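A single chain, nothing else alongside it, follows as structure tokens in the form predicted alone.
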Amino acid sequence: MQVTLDHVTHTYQAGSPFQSVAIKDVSMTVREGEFLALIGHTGSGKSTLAQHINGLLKPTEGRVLLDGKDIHEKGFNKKEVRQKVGLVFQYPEHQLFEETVAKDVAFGPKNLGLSDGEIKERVREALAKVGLDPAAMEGRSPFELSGGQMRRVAMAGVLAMRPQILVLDEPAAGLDPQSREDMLQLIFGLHSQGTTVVMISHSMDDVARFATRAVVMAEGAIAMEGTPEEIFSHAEALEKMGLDVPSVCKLGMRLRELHVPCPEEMFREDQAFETLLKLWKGEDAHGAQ
């Protein structure tokens, strides 16, 4: 399953005294089975463009097409685009209101109209996804949790839904160092089992860790896109836009100043490792003597 974006502008509050234009006549098209990230500075449109994937917004201009079908055309039944399309937004635990954690899990799959014994196995399964015991958890108040343990079950209500495709807007926004590592864990493992990922992320190290893909936004447009390796290539360009390089393409450029021999193409910790250690047994970075 794929979602296309077909030129696709959106316009706030459009033909008011206020009209901003977030995107601007973007194509792209979100790839079964791929882990993308979306990246770019504050305001470029990011979590605009993940709103269309999903339907929540409507475009000004062009079409949103689910498998070659346009979301938005009289008669498309939105509901199937909210089943196969799961979006977690920034501190999605700000949207937990039931009062108990199986209740607010078990919201939208209720809205699906499923029988109580097939929403109770979606609640269960959604919260061992997201790495919770559902007979601990079950019967408690999710505003008595911890702040990492509150976000999961807010991505394990995303998650009852059983989507095809996850859209996170940077889901590891405000936690500690480990529950943010436990967070992207659980996302590389939910890719890893054929969910389609796309992450919103203002980490390039994460987005070097993880991502297959990455598009970058500038001023409401696709500035570029690529592999990671690709797109951190052109370290110069993404300074222009605000943007940085994973740290490890900083230890690059660093050691190649000093000249000591490096990959350009080395941008990930296990990559800089692996140099590391080659230079460390007196072999270049290509393993000679």
Ligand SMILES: Nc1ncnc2c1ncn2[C@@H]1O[C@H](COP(=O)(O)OP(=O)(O)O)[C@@H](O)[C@H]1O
The other form holds:
Amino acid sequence: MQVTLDHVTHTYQAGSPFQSVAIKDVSMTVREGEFLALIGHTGSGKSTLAQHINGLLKPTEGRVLLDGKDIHEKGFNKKEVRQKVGLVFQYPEHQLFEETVAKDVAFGPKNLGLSDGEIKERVREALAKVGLDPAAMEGRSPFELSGGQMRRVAMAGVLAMRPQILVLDEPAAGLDPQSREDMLQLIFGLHSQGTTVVMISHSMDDVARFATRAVVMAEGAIAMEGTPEEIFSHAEALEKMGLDVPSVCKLGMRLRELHVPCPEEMFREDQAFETLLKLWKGEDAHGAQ
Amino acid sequence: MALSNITLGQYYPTDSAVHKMDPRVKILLLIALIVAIFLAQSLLAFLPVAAYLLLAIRLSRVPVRMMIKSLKPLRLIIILTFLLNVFFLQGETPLVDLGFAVIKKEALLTAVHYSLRLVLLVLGSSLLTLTTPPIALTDGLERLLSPLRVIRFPAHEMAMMMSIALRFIPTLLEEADKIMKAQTARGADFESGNLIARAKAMVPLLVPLFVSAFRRAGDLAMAMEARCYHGGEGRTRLRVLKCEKRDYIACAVTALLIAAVVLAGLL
Ligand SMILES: Nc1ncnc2c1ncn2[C@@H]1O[C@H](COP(=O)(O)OP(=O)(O)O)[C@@H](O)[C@H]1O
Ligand SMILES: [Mg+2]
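Compare with the form predicted alone: the form predicted together with this ligand:
All chains and molecules follow, beginning with the one already shown.
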């Protein structure tokens, strides 16, 4: 299953004196099975773009296609898109509302009109997926949990709909280092099990670690697109857009400035480890690549 | 989303002289205008009032369509006022015989008078809200009401509450929009179903909204105290309101208006 944005433009409050064009003429495809990272400066239109992928926002111009079919055409079942494409908003814990965790997670499946038995099963499954113990959590109030736990519950609420594509808007923002790492591993795990992932992120290290492809947004348009290797080889262009490169890239650049033989295509921690190990052992890192 | 269409108040930004006027003066002049409208006892006396308003609208560079839009919420009342007066007022000179009712000349004149008065009142107050940001408006009100402190009227607290409320309306709307979208993403339906179903559908929106409003209120109180806020006593202001030449000119023109209306009444 894939989603294609075809020349999508979105204008907020079109026609009022406060109108603003958030994205203009964006064309891209979310391919089945990929881990796509969306990066860009604040206000570059990432969240707006993400909300088009599951049809929450309607393009002012252009089309959004789910397996080739226009989702905003009359007669297209919106619930189908909502089920197939799960969207986890930024700070999703702010959307919790039920008395118990189980009821909150059940909200999505209920809206899909599933049977009680099916709902129960999905709630358990979703809670287990996000690393929470269903038996211990189900009866608790979501408001008495820690921040990290609340975010997991909110994420379980989306996973309970069993989406094939999962879109996450800065899922690690505002978490402590441990919860952050857990969250990223959780997302990576979901991707390994076959879920297509689209993740908005400000951390280039995370993008380098997990993404199979990255799209860089600048001022409402796609500025760059490619594998993380390709993207991070344009450090200067990224800097101009107010973006960063992974810390390992910076380390490589500084080492090369000192004429230490260090390969250009080094941008992940494990690659840096190997290179440094080889250098330490006295091998030429270039030759060994 | 439906919520993105709501704009706060109706401020229409341009950089006209009317926009730059001191909000205190604008509020006082609106009061003077209202007095003038009620002093006008004949249609002739409405002429200077209408001319005054037209001039002010021209100077403010607010599009006429925005002014007309401001009449929309009250159109029913204006039309009803006109119809009730036309049909139910007594008079001597019959004008038209509609069969079921006879329209009298006096009744027609009074009907026109009353509905015109309403139109002018609405246009005048809309001009104030269209050309003054809500925060400037509360600022002006606070200054105008501050002499009432002697009778323990909490002018500062009232204005502070109003400014904070105004400041947070867009934030809360944004928040509501976001929560609504998040629940829609989970398959919630806010738009169809009967009344009960719709009221029920509001729960997933309202609970998170209240939670966040309380959290924000707590944070704000903390942040204000951290910056030594302790009420209005001895507080200086960032934007010191100052009357300038244009304010004096506007006052003079308004004085002329009142004189013209009074004169028209004597004719
Ligand atoms: N609900 C909204 N109403 C009006 N303008 C908005 C709204 N949401 C976002 N924008 C504007 O659209 C632009 C893109 O915003 P967004 O998609 O949130 O960017 P990002 O997620 O990359 O920070 C910004 O200029 C922002 O001010
Ligand atoms: Mg964003």
